[in-house]
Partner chain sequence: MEIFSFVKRVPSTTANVEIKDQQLDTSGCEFEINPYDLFAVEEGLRQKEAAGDGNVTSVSFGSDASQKDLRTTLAMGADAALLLRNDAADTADAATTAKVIAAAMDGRSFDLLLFGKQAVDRDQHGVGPGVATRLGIPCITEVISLTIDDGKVTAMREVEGATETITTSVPCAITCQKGLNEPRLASLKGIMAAKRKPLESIDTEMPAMALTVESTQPPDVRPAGRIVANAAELVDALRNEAKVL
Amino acid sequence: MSSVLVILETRSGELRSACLETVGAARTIADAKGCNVVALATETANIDAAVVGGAGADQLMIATADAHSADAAATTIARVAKEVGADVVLLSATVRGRDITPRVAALLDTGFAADCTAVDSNTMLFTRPICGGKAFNNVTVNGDVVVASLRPNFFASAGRDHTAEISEVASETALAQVVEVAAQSGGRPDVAESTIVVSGGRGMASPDNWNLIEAIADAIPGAGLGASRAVVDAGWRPHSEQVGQTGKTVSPELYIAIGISGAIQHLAGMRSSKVIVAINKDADAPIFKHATYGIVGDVFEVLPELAAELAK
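Since we only have the sequence so far, can you give its structure as a single chain, in the form predicted on its own?
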């Protein structure tokens, strides 16, 4: 019997939320194909089988690796895919997922569809944005196994009442492994996976004013912080927060662009946001052409008032 294999990504032993969306997409495909969903964590982690089962998985496999290795993970995935008879392998289009996806496809002697935002579960036709999100490409994978990575915030967990059957699988030997991840402190979610993003640009005038951006994010639970390329290039914010063509692509439910003019390179990274709120003193700024709501005003006057209202 065939199955859909979905890869779970963990960080510091904890499951990343974007993976549950991928599990939900796998469930939709499996229902159309009449098969099971097998979730595989490529390293030892603290994973709740009820959470993964509720997202859509029938089985949960946890590998024995103590640390992440792209080579070992890909080899383990390819081996397990053959063992469970998977004809579809799905990964989240995170930084790590993008690293592993082509490796898995090569080991399975097949092609792959990368960074997809939609999939037809009956025809296995994948849709992915191209040209900075201005156009979409429909992709089918030629091969016995379909491998694809799915962009966060475009799919949903199955939301069912089910506990996955849990088991342990052996990991392949690692040629190299990640021994430490130096993450930005602060406890905020990765901007690429956040459902709400508060982003700032050169209109903030100085890094000393970034506390105004943080006050807005602090008032909205679960909000991530973003920044334009100009801000990152100036050294105001870390590259991990950069949104745009040369940064991260985000698709949140709400994107708040503060002091960002809306250059095409920035729009390429956030134009798929469900709701865009722009705050800029220049009424002719390009960002307003793409914004759902716009506030024309000085950010140093608007932000304190907005933060006060949100705090209520």
Second form
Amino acid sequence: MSSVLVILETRSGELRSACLETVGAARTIADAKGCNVVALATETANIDAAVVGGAGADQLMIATADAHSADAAATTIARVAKEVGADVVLLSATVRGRDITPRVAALLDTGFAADCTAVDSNTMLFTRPICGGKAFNNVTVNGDVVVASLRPNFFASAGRDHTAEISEVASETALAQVVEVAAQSGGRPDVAESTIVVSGGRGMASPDNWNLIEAIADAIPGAGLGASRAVVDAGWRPHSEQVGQTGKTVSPELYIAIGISGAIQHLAGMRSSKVIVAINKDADAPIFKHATYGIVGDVFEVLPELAAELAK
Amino acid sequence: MEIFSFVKRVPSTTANVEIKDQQLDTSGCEFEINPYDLFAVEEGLRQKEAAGDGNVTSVSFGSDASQKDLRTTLAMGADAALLLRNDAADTADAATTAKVIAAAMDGRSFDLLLFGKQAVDRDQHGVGPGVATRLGIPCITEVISLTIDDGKVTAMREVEGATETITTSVPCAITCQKGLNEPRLASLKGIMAAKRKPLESIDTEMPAMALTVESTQPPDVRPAGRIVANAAELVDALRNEAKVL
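Next up, can you give the form predicted in complex with the partner chain of this protein, since the form predicted on its own came first?
Up next: the whole complex, starting with the chain shown before.
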């Protein structure tokens, strides 16, 4: 009995939709192997079997835990992987997925491919960025079970009409307890999850000018805010907004870099964005070499015009 | 409080990386201590200071080249350093590294193991939780705030769109995220003192690699873009050409 085990991400009892892409990738691999996809939620949650089945799963297992511990989740996953004869375990490369993946690999005494952007379902060759996206490794996992996490925005749900068969599985006890999950205020999506990112750098001259950046984000529904390392290190913006090799790696549909010169470590974190816009007064700024569209100009003149155009 | 902080050398984040014969070529790279590992060293020093007693030992699974980095951590204030020496250590994946470190820590007495949340070369985010799992101890990852009071651990971390508070008890492992602290620079006095501090080197076996790198490639080349005249032209291009708005 062989199967692909895919881990569903839940928070506060709700399914996180980004993991449905991973379910789709699991379906593609299972079709190549001719086996089933088993989706596992490691804690109790309100999950629609038609949504998970539609994304690609044959079975949906929901663990009885009401806690959100990463170690208990990993122990449950490793046990279920053995029970269902999984030869592949897939997770999503979110903060939680990054936390759980190496633990599952350690429990199964195997290797893992983290944060993959592509997989060849016949050879199980995974493509993954290294050095913050400056290069890509093609890797294979050595071990009886292949464990991998997949980067959000790079895979697709199967998009079929199917309802997964639901069952309940026992959960394991936790060594560390998540005692509070507090939603961040501000109402904007996290930069790592936004399909559109509006990002500011040193060219904004002062943190007092961020209202101009926010006006652009306000004019685009669902836009998240990003920032360069320079302005985070200067204390202008919070760490949670930093994009780059020592911040978050993003790959949105649209990335708007405002007053950002494009240092190599920033480029590493956003170069896989589908469309890149650069607005900078320095025509020689490296960011323009990577931009789909560029405006060479003073941000204090361009941004109000851009906000007005977006409102039309 | 007995604390171990783990460090690794990585190509400088300001360096471009070269690819030769489909493999990463770091021979022309400057190396530095992984930036997240500096948060781990700093946090070790701060937790020792807060506890009022104990030792901070910095550890690296590395070649002799890592001795320089361990001296830097001693100059920052670590009490002792341990090199788990293997010439091929730089090529080890996170799961393999975790196996080596867990074996080296097994049987040692400790309260706290501190890691960077990721090494910025392979970006696997795997060593801290891998070591903790193999040792059977709790681990909290990507921590931005850490309080230890009478063995009770309270940590905060940011996940997408939310902040989590997590509790556990020592002994445990923590992986450090930017925002946890500001690493100190070594003082001249610290650099002088570091020369007399113990740096032990233990020849260490490399287990079979858990990951095989078949090839390495540069990122896809982006198609050439174009400069537009003004905001109106930009919005038109985004709506009607790229269709992202």
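Rigid core: the largest C-alpha set superposing within 1.5 Å between the two forms. Positions refer to the first chain, counted from 1. Quick caveat, the model's predicted, so the values are computed rather than measured.
Once you line up the core between these two forms, the Cα of residue 280 ends up 2 Å or more from where it was. Taking the rigid core as fixed, one finds a CA shift for residue 208 of 2 Å or more between these two forms.
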